[in-house]
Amino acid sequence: MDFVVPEKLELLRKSIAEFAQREIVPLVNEMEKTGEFPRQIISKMGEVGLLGLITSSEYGGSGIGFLARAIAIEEVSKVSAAIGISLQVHHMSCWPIETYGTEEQKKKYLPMLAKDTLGACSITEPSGGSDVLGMQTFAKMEGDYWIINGRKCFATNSHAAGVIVTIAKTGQDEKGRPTFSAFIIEPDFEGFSVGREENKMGLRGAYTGELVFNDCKVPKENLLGKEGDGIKIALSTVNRVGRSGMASIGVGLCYASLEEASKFAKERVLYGKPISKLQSIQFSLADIYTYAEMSRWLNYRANWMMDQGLPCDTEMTLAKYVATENAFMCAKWACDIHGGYSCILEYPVQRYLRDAWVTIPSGGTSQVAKVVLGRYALKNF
């Protein structure tokens, strides 16, 4: 087993790390005061191929992967893990795109996905995000198009998206079960509208936000996949490329923590000495060095396999788990080492305790993870 990331790889990160320190770090203090999304940022990702990792170089992307994609992101989550999710979700609408959509589809979209535009992937309404299956908003056919009425919650990049994936009900199978289909939204279609959007404690400066159909008209042209698709395609995008968005931007956060905590460590002097000296202090570097290294390793297991073809659901479910709750372990251990300063806005750690809370939930909660996760346990073991 071969353990060391290739070199390709390693020189991403160095140039995908300098591009966040030049580009984003100077836009994280407004981003935290005012909530905005810097749509400016959207462009300058496309030309250093960010929006474009994993897609197809004939689409326009680079098409360099998955373990590239978690090490990208866990680049730009270390100094803002708000722009890491926009970046993970827009992967999610590029991912069914290329995976299930026709040939005229792909050459529409994915050019512009990997250039300028962001894209968005909404699932999640008020009725429940991991109920799935009850999910309200339908959709049925009128000629040439479909119409589409519902509302969509907890959007990523709802306000900045120019391409949408979702989902709706388009009737029920031969035992009367709803069945679903996914769609390609353009927000300038008829009937569609953004609505609310949500002031949150975390990932301030990512776009959290309803999305409103009324009447929308979809062409039929762009049903993704074939009708009654839909449920495969929402997990298939959430399981592969969701998931394991969410465990890079946790690993990000991990690693964003240690390196804070080590700096103030070695620059804060109690009792005559930087507080690094002390057992306890070294003990809790430890620790979040521990689950940094957890995260990373299994994160990367899983885009890893996901490179390769494997089947990787549960290593994604596993990695996301695990990475996401080990983030908020660490930025609290970094909370603690900075004492009283962790309650200073000009600290990071502060930021890194609310991003990394907000990032527990997002894409499948713990306990949805906890019950596939156990599920396969009893399964296979």
Given for the second form:
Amino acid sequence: MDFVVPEKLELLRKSIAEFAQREIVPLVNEMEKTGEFPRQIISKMGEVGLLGLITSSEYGGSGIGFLARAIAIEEVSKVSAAIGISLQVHHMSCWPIETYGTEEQKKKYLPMLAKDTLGACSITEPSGGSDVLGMQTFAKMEGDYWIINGRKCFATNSHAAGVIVTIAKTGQDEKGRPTFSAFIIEPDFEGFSVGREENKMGLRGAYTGELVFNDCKVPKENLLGKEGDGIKIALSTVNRVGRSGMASIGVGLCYASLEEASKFAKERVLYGKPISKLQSIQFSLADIYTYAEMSRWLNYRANWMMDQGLPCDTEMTLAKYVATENAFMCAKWACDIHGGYSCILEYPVQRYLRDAWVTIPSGGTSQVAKVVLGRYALKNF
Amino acid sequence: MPQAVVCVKPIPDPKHWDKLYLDHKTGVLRREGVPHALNPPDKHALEVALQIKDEFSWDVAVVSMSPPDTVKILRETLAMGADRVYLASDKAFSGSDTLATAYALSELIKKKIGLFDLVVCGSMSLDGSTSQVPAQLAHYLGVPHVTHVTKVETDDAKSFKVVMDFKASEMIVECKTPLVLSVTKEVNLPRIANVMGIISSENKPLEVVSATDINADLYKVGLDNSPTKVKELFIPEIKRKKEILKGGDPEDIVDELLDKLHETGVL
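May I ask for the structure of the form predicted together with its partner chain now, the form predicted on its own having been displayed?
Below is the entire complex, every chain and molecule, led by the chain shown above.
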């Protein structure tokens, strides 16, 4: 058993941390104020290799893998969880195209997604995200086109994506249950538009909005996978890419809280000495550190398993559940240590708290995760 | 292929200097638990060479003299785009002053690289801050040296027009290869190693060599053979000074205040 992060990935961590400090930190205040996604960051993320982390080199990425992706998203999220979620959802468009796409689809979309185009993967509808079978968006074949009608909501990167992977109802099985298919959408397809842009309490600066399909004409060659494969594609993408991405954001927020809380405790002087000398503050820092390490190593294990080709859906769910809940607790403790300063917008711990709250339902609520984990526990213990 | 050589030095990471402390009994700077990082000005030196490589297809070799555990720090130069690294690492080099270091680096360059067109150094290391090694290296290599370089221009990569910045004045120097340049942080913005660079760095050569490997004269390296010695290390004590100026005429008091501020160097 080897718990040492490879030297190559520590170098990646250092590079991405440097990139985040240089290119993302200057954007954060404006993102917080306006909620606007800074589009200029897309090509810069492409240049440093963030967009193509899990895309094979033959399609313009590096294929460095999921553990590398976890570390990279963690470092990005330390300075901006909003950019972290934009990046992680981008990967949720790359992975299904490479895993289920035709050679033509891979050659057409993956190189641009690795370079300067942001991707999105949208499943959730107003009826809910986890109730996949209850979705209303449907597609029917007319000539050489699939005609899609419906509406997706809470779509990350909605207003900035150049490639969108989505699913729609396309038929029913022998038992009368709906069947779904996956599609690759380009924003300039006839009948496609973006709708409402949500004004969120956290992850401000990452677009979350509606995708509207109004007799949207999708060329038949843009069917992703086989007809009827939609649920398989959606669930595998959410389980393996989405949940590990959200877990990585959670880990980044845990460590951001730890660093800020520790720094503040050493600088803040009360009764003639830094508050870091107080045992009660040390206990809170110990809790943050414990939760951060717990989150990190559960996430690294799950992503390492993914890189090894091992089944890891349960481990990914576990990592996501723990890391996002822990991120909220770590941010809360960091705010406690800051006292009244945690209410001041200049201090980032309040942002970590708001961001962490938004990560919890993203990619499935903690309750949905617990349903998965509970079933696993009953089956195996 | 034209050859650039970049000298780099792993130093205690400036982000963790709060963990450094001075052992007053031994006079030694303790650095336990402080990770190493590339000396930041050296990244600017590497960027100068990499930009020449990008435009004129040069080969870029990195040289360093440091303990063997700094290999992983040097790999970052390969990830940024350097072609190979030579690290001189030997107990015989331990405690070398700037002249001994420059000698060892010159022997490393002569033995492992041979002919070169350009050597680029950072203008100083942030831990030692002497700025002496580049000039001493140029002496040992027998080539000209231009220091405090803030701008490098070339049309053919054979002759260079460089700007030397001395804060109060600038000097434009036209020079021909081979030469040594020492550059400041104003010269460029170093690139960040991208993911493909990090992956390819694993397959680039990184050779660790001993004093014997480069036939270094052991009487010219190490603490005992260094002409300069650190006599004492201390942390300057900085205290607030309070002095109340009293007198009759406010203008006289202001004049006195200005005189004192000039005397102390504040103005």
